[in-house]
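Take a look at this single chain in structure tokens; it is the form predicted on its own.
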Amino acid sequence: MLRRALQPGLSRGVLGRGLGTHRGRSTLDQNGKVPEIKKKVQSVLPGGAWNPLHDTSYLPPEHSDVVIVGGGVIGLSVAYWLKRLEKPRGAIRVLVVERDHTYSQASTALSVGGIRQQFSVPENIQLSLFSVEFLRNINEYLAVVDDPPLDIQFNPSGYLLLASEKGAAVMESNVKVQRQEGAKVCLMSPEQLRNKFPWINTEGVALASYGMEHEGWFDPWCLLQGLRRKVQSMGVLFCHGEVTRFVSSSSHTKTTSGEEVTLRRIHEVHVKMDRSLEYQPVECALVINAAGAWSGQIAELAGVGKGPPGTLQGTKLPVELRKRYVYLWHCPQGPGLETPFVMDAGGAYFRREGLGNNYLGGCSPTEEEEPDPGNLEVDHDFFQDKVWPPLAQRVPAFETLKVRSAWAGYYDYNTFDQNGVVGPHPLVVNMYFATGFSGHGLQQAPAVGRAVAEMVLDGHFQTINLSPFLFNRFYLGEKVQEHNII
């Protein structure tokens, strides 16, 4: 009890990297007298509507052992992962800070909920394959006492990806790795495409790859809220902010090469409240950058990258903002109930929506035809120029469908490599990074967190080696390429 009101963070062990919040606060505080004596005060001051005690409880709590800086999937998976690996129950405070409440400009809720293994790297097919066992056992992992099940709405219809006589052999060279790795996937001659799926124009197919299990789609938000109630039921801690500021102390070394460094270490957080100039600080032994697409501002503002260009000091998260269109339209004649999630060779894509003959797909842009990311305005143009053509030359009977609806929604997109960043920074050393996945962070959240918590608590990965996907990779300049993102 004496270490717990004088600390209210867990022990130096159980974080693993002897993490803890250094500063103290008064005992009367911590004992939870302080509310009392205002209730106190309150009772003798003259007149009811004038309250100089303010209410605080729509503050965050003003020490957490781990603060995670995003509430998407992606930091409500940590969050989960962190709860569930700790040792004792109880043992770590968790914070997780979201500043868009309503989860209007989240991408997960925008994200179209496709889920395949159909990769070129390694760890992403084994980050997929844990993350498909999680969602059909979902209610396994995240179920409530007296709260009713999870239903994720898992469609496995398959992911269906198509090559032309250029892409035909990198294709044959992914598919084997995705075996190897144990995922089902077959290739498909354009005969026996057109067999299987008649309603394919096969014009321009020189190959196809087709998962055969463990691929579809699935409910996001049915995700992402089973991941909220279910951290919640375990004691994790949410606020509806903004961080707008770290503090940190900072100590100078050298690397092997001689090459001299600051190391830092957050120590607070800055929490501006929603609506308000107000803030409250929050003292930490850690913080994970789950921020997806403004991960890299936060990662500014914890001094990431302020330093000489071409040094590990100056080198940035290279993780911005990409806007991405998603359309819904309606086709009578369109595929029927077999359909998979379709990727042309030249990256349009689509799949079914629902029983009634509607559709979802997109396109991504060029690096020329990147759209403005400053809005998630819908370019309808974009649908007619770039989407629709070869989407109806694929598939005739989408010559006559009608677009419905459309939106827009955000990559936290890695433009060094297309991949996530996963794991603590080299010289924030209390900084762990869980985003940058270009597309593919929804579908792997249950294994990112995991593997996060991971090294959170034991110092190194455990279940599925992350190595690669480390920030160091971008000072060292070893990319990880991804060749199959949407």
Contents of the next structure:
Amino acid sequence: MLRRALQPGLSRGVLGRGLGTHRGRSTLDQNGKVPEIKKKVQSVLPGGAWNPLHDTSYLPPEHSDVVIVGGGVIGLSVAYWLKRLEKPRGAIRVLVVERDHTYSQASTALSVGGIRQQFSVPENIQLSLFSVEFLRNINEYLAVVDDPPLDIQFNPSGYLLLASEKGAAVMESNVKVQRQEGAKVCLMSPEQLRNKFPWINTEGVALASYGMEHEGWFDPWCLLQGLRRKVQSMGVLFCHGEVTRFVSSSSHTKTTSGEEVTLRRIHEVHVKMDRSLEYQPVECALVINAAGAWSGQIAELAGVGKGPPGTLQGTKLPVELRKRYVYLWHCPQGPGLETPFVMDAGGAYFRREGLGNNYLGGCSPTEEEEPDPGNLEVDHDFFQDKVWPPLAQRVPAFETLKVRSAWAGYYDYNTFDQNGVVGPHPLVVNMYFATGFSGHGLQQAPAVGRAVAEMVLDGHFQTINLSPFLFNRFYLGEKVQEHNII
Amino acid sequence: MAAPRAPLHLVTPVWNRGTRGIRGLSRAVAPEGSQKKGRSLLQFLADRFYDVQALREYLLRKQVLKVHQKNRPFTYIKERFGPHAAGAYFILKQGGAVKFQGKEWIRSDARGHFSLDFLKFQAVPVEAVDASGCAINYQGLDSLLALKELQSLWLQRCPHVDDWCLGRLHPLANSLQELSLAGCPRISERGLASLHHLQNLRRLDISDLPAVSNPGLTRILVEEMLPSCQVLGADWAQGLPSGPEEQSRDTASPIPA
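Got the form predicted on its own; could you also share the form predicted in complex with its partner chain?
Up next: the whole complex, starting with the chain shown before.
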């Protein structure tokens, strides 16, 4: 209609008398503005060049059912299982917010990549067994038509845990639990250990447990990229930004015993764009905190832990950053192809890397020696003082070695009991946690993703019961202590 | 790095840039055969319609399920006739060959039929299994691992035997003396590292493994790992420059002043 109005002489519409009807110049056409106005109006019409709303395709959407904070292996695993278990197909809109798309500080990319079932908590063993089954069939789970299959480069070499006299009894009971859950672990005496691995010095070793199957190490970057590719093909949206604020509302209720309780519900997540002040408020129904080492900060933003200490409101999420070093060295006469992932009784560990007599290893520092997690600089003296001596004592060939390179990464360290936090928060009702794994998150990621997705979609755990890992345990003081942590 | 595996069966060639619309389709498809044309058409439609994409995913899933079906366990035969008979039945069904202790090789013919006489053997152990070219995978190894007195296992050119399967062979460590993995496309040096459990192994064939990144070095490391085993396979000098010719070339070139 407007187009017809513009055509001179055809209508008596908006512009009043037809423009061309007057002889000579009309009163409107004082300075030649009319052709300009005509051009502008024409460009507004569909097909024109002018976009009145600027391009916002780089911003996340305004509404999303689930917002996953953190795009590492845990966050992507949750996204994958949410899209896989949803009914009907396409029912749930998922947004993954990741601050750093290069994953330069992410624990996933910097991980040594080991997977084992030699834990003492049965739930940890079940999580690891499920994840192994996922990794074995990764090309069925994460297949994208027309894309090449994934090769996660799994080394089925097993884990070898060494125990001194003090730890031998604990190791035996652990192995019993592991066998009950279905892990294939065998116990070896120092004699058998020497026969099997002649390069080990068994002085001080009372017992060793060796995983025969389903243990080893793999390439975490490949798993991450495979998950990313699959999750994008399933319709999950990615956003390159940082979560800066949660907008929530509170409601007060009384418990059965008459106490006043404040429940919070998150309504919006403010996602700030990278290197700019612009932010997008994303309206959401659920938030999943999979931010890894920074989960504690995200939880504080959501109001977890704001209250008098000792109460449920005042219980913070006890996940903090801890820095760990990994060193790569070359040892020409070192152990051969059969080298498993060796974990010494004192906490030092190493594994073979490739075919060229290179080895990766490190050690967890004690509480007093914890390095400052402000940056990812490597302390080489730590290797000289804390890593090399125990390893050289255990493997005499390591007395001559040359450090090739080293890097540092963060653990999302759970200061309470060094095991993961999974499930909803009791007071902030729509925030779910999937964090705090303290160094074994990668090997449990597929199973944890499934557990959180089941919690979100069904309200309870189905395949693996992770009730011991809920948030409540921090308030109730029930530790799920693991006796086998690197 | 190791040679990349061939893409999944339903992968089609990269779509050219100059193909827009239905008319572009006929120009892009090379006149090589109706099968390729059909697959390109399917890909073209799958890029545009969710239903066709779901159909392609279903077809892919069906291929995977076919392999699973081939590797199902035969629990009835195992309960009735024992683990050796069940293992033999499994291998024969896949198209391989079995040798019982003291008997001749039993093979299935070209049409997949084989005689069921071996079911009458009472607890005669299976001595050798020839599973060359069979679609045996991780699940299917269940039937093989029950054969506690297996001495010789040939897994040549099996397309689904990978590193995970090799990690599973340790229960056969007491009896296995000969293992052949020649030509398996999915086995790499990482799986070979888990063969050190097989201490009684005397002959190991690891020739022609495309996924092994450095065949010569791998063979040396495997020989070190299994000292009493004869390792057949890659020539250890493979990949090294030939010495004397290189040196003569060097002396021939003029030294820059």
